[in-house]
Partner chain sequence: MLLLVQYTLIFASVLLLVALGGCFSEHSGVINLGLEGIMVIGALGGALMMRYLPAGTSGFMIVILTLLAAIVFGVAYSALLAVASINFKADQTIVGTALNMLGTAGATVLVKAINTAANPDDVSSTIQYIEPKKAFIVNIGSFEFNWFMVVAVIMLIFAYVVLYKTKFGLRLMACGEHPQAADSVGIDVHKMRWAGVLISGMLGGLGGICYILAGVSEWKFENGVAGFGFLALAVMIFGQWKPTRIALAALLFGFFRALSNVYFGFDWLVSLNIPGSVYNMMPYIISLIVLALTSQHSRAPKAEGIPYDKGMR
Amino acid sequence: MKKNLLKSDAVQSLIASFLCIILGLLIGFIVLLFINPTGAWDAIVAVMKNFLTYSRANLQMKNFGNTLVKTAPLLMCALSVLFAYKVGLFNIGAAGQYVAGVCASIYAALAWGWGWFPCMILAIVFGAALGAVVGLLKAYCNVNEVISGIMLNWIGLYLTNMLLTKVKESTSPYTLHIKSAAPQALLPGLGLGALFNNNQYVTIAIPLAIIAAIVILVVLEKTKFGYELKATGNNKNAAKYAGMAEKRNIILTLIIAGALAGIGGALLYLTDYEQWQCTQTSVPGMGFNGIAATFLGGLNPIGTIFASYFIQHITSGGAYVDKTMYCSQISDLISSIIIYLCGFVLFIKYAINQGIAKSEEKKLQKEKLAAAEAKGGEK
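Let's have the structure for this sequence by itself, in the form predicted alone.
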């Protein structure tokens, strides 16, 4: 029974994820000890507690809501990476597609006065368009999607900065508040904020992201379309021989992946939780953190939901580290260590499978030896 459980992909993913988390926290704690051993334990506890640092239940719920607000776009970026990876593609361009979604949704809301739904549709279109460029280059020019994706990340960032300067505050580099300048573009709350101490930022973004994860699971595992996409990813030549349109599938995969990341940008900025800074010189980490969430979740859409929340939980928890003992970047360092180790989930699963195979081989040899001895004794 124990052997069968360890062979389960879900159990292996769970074990690998927990090992990465524990190892990441341990390394982070050791780093804190080297910097200032006095507050190391309190710092690592603060990262893990996050909103539980507050003693009052109403503050805990409000800040729990804030963590969920940023989990929704992270989950969409993770699903973008996961969808492409299942088809044998590495969508590192999710960060740029996320930025494209941010640009489309904010500009449509502030410049054109659109409502939240058409703003989200435009974010999907912009993200999908950036994904389509990567897909076309991959399918027809055999350009590696990692190279084209990284280049488009920066192109998307600087185009966004240029375009959004038209809707920024006159005295700061930040875009206008959607709540005051375009309230019609705010995502509806549907009473969800009331569950989190009237947190106005908690909207339908959270259930929409969860529904998207379930839809992706169904598409990939239960449909002919999903099977064709995975077959193309595993061996595009075999897929072509079987009559599948491998180029179309590659392009379509990256269009869908881009759309998922694009809507992630809208799910955050249409809550007015953040304003875009038009002088930003680095691509937002949301897309790259999505890569970590994908692997920490064991490449499973449902596992990715929990992995996305955990990564956002520790990222937000870093804000509660005592800044009198550690510099402001220490929280990012701890989060980055854990996120980095998430990339070893597949390696740990491989090691588990290797261990199981060796164990079964030894057991089989013992059984053969016992059978040979028993046969010799009979003679």
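Residue numbers count along the first chain shown, from 1. Definition used throughout: the rigid core is the maximal C-alpha set that superposes within 1.5 Å between two forms. Not measured: the values here are computed from a predicted model. First, how it differs from the form predicted in complex with the partner chain.
Taking 2 Å as the criterion, Lys349 counts as shifted between these two forms: its C-alpha moves by at least this amount when the rigid core is aligned. After superposition on the rigid core, displacement of the C-alpha of Thr223 between these two forms stays below 2 Å.
Once the rigid core is overlaid between these two forms, Lys236 counts among the residues whose Cα shifts by 2 Å or more.
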Given for the second form:
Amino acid sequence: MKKNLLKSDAVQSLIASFLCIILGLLIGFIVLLFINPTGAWDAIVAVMKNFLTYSRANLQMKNFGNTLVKTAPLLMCALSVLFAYKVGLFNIGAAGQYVAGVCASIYAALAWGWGWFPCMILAIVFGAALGAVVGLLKAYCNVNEVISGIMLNWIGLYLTNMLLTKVKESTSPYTLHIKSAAPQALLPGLGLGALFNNNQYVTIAIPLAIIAAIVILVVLEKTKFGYELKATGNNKNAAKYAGMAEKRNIILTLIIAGALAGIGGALLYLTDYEQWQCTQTSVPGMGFNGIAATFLGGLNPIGTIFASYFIQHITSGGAYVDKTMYCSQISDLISSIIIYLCGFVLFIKYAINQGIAKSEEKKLQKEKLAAAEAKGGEK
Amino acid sequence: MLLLVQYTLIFASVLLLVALGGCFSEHSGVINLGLEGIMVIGALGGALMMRYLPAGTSGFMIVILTLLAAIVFGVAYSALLAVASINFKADQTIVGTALNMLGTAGATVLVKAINTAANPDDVSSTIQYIEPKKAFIVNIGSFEFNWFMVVAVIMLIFAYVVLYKTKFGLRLMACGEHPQAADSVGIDVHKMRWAGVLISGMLGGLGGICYILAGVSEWKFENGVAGFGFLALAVMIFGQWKPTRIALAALLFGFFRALSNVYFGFDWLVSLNIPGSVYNMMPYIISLIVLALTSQHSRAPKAEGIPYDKGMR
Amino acid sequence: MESPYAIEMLHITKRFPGIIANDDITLQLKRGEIHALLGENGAGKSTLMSVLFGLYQAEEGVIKKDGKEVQIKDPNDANDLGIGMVHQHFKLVECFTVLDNIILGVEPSKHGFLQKKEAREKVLALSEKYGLQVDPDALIEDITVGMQQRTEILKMLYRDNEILIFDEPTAVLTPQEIEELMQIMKNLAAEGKSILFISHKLAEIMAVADRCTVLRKGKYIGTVETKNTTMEQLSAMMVGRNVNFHVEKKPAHPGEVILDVEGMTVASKVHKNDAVKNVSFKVRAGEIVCIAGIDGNGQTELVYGLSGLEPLKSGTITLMGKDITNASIRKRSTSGMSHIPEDRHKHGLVLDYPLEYNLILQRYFEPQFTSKAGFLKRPPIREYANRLIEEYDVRSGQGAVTPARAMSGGNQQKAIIAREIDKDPELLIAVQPTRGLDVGAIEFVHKQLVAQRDAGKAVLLVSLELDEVMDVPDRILVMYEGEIVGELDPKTTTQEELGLYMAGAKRDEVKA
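Given the form predicted alone above, I would also like to look at the protein as it appears in the form predicted in complex with the partner chain.
The complete assembly is shown below, putting the previous chain first.
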């Protein structure tokens, strides 16, 4: 029975993910040891504890809420990467699509005074448009989606800086607070904040993201569209042979992926948890962390929910490390180590299967030997 | 105008070095999407060397030791890609992406730790190298000649000769085109691919240090290298994996990148009143257009991106 | 006393999980002889050669060179012992020149720099000596398959190999090129080279080999002198029973025209010429038409053009009176065209999908499998899959949910055939439907094709196997360099005549 369990792909994915996490933390710890041996353990513990650093339960809940607020957009980015990956496309452009969503939602809210729902729709449109460019270039010009995705990340970043400069505070590089300047665009809280010690940033964003994950799961597993997408991802020649519209599917997938990441941008910035810095010179890490969450989640939408939470948990935890020794980026370091290790997942699974095959063979031989002996005994 | 030429040449040198790196890796059969990260780490190596060199070091030694440090860091870092993609047959896209993130995150953590250790109030990720930078520059009139332009040309010749005139180059390209064929005549495909990736680490590291020395006298490592590793890949594709064509492509891209640094020096450009962000976007937009026009018929090494498994022959 | 054998493989046993690929096999190659190794697909020939080349290590048995035991751990050891091989799929780098390919791995060099001059002289001299006629500066992608094969031979000669192995060398050649190859092999043997010739073609073995070792299902059957044996005997040794190669079928009753192709031209992906040039033909209901020809003469592109995988440059395709020249692949499929593809792993199957999903690959969108809202209907899909599995005897580990990847080649092919035939097409295009299958499976496929014909369907068969070309169809169209150069009646033509057409030595003006 136990062996059968090990053979199941889901269990193997789970084992592989946990191995990646443990190894990632371990390697991260070793790196910290090199930098400053005295505080390394405390730093790792701080990253892992995140909001549990606080001793008071209500503060813990409040900060747990904050972590969740940022998990929602991360999950959307992760779903974006995952959805594209099922068709065999690596949507590194999720980072830029997320930025496009941020840009659309903030601008519509502040400049035009739109409500949260139309703002979100515009974020979808912007994200999808960026995804569509990648898709069109891939389908019709055979441009590698990773390279075009990166280029669009930068283009998206500069465009956003340009546009949002029009709605920024006069004295700082940050955009105006949605809460004061455009309260109509705030995402509804539905009283969810009360669960987290009246955390005003906890909104429908969190359940929306989880619903999105479930919808993606259903689309992939239960629908004709999902059947086509996965067929294309596994063998695009066979998909073409079977009359599936490969180009259309590539474009459509990237549009959906872009939309998902775009929603992610809206889900964070329409809570007013953060404001956009218009002089930003690097693409926000949200989309890249989404890649980590996707692969850590074993390329399964439900697994991705937990993986997104984990990645965000340690990212937020980075804020609690002792600033006199390390910086908060050690959590980026750990999550990038984890992505690196995710590259080995196939190998880990292979090793597990090899192990099973070997132990089964041994068992078989033992049985044979035992049978032979039993025969010998009878004689 | 001179400034434009100067910046064009220096950015072209960066792109040329890194694109040649990508070229070696891909000719051996490994897609190196981690060039961006390799650049950051190479830059880190060079910057640290400049920071810690004693004040009296001669200019020549500064240049040599800085380059060496960048090379060592770049090569060591690219080994992470090699071991994962060659020995463990990991997905080259995932690993490359991870290396890009790891490069920036790792360099930031390290530099911040160093800065904080030196001065508890300093939490920046910046390394300054105002003095040692002068060693790299020779002023010819108002033109700042940079030794990296020479390094880039040397590497271009090196790449051309190695790929087309040596035993090593022939074997390397065989591994990227048809590893089964290479294996059948006794060539160790894994070893050649390691060599290809490590050379790309060397060139990527050089490109990295060249990039941060190009315009400024200090570098904030949080910023990474702004997609230059990927621009270099675009240059490589546009150059059809051939060193000489890559050099021409690098000049073109270098020009557009240089524009964003010096456009305000041209009255007529300033009078157009285009926001600076547009110039910043230029290289990326150009590369998208160029890729759209050339990718359809590009002839990449046939076996690139496919892990070589001896059992599959 | 010196051993008369150049190489000996004695009592070789090699096991893989679940099967014994080589079971106590002995092969002794005399110096200067041409020795054939005969066996069907899966008989263990490739495994045995992999052992000889050190790709696999045998669990039992020894290898001797000139009577002395040797250890072969990797291909380099084999090279050092003077063993060379022309692989079935050439190991040539396409964008390199002939010369570069020959010297690859043993490059003459000074301080690492290539010294091609002396290499070129040696290659030209060898080429002259054995009558190989190759241009050392041509790119591999520009030369014919026959030239590529001679490049492979030169690779061995350049390395001064004494033991030359030819793995199914004739599969890709025209009958005339085969003749030339046989002559080259005889020249080589006369010069003292020892040749091992792996094949399953009896006539060729009888024509060229001195002795023949036969394998069947991983076991050693025996070694015979070809001059003391007959084809029938060899055949019996190979398959273990006398097989009836002939396909039983009633006379055809061609009906109305189902497929009408006019002036079809398809561009080539690899070179500048068109792969299919102005081809016209018809296929009627109730007949099997076979496109014969040597691999690479435009058959693949012809089928791509028909099925919609590649666009036409010019010409028209009419299916049952409807113009489908510009129709999508899906439209062609739903209009009554089925297509058993040439490469079942590339086109035919999604290997990571379970069998049931593969069985609906052409019809998943039909209302019986997909609801109006776009959801897959699982129970009908399972039922449908189980019915096909039953009807076509598709065997797999876990039935409908077995991943296609885990199935044997023969059963994968059966699954594709089941899927394509059960669509009840008016036109069935079958491209090399028996490639890589064992005798039993081949028989099954041929029966299915004939059954389709008898049910009044049009069948277009594309085949490279002469036996299949002669036995299965009612009409043969021969393709050569992208054109149809002859129409033959399989009942009246001979293999020799067919060969002349296939090699481009003979052509008619055909308006089929």
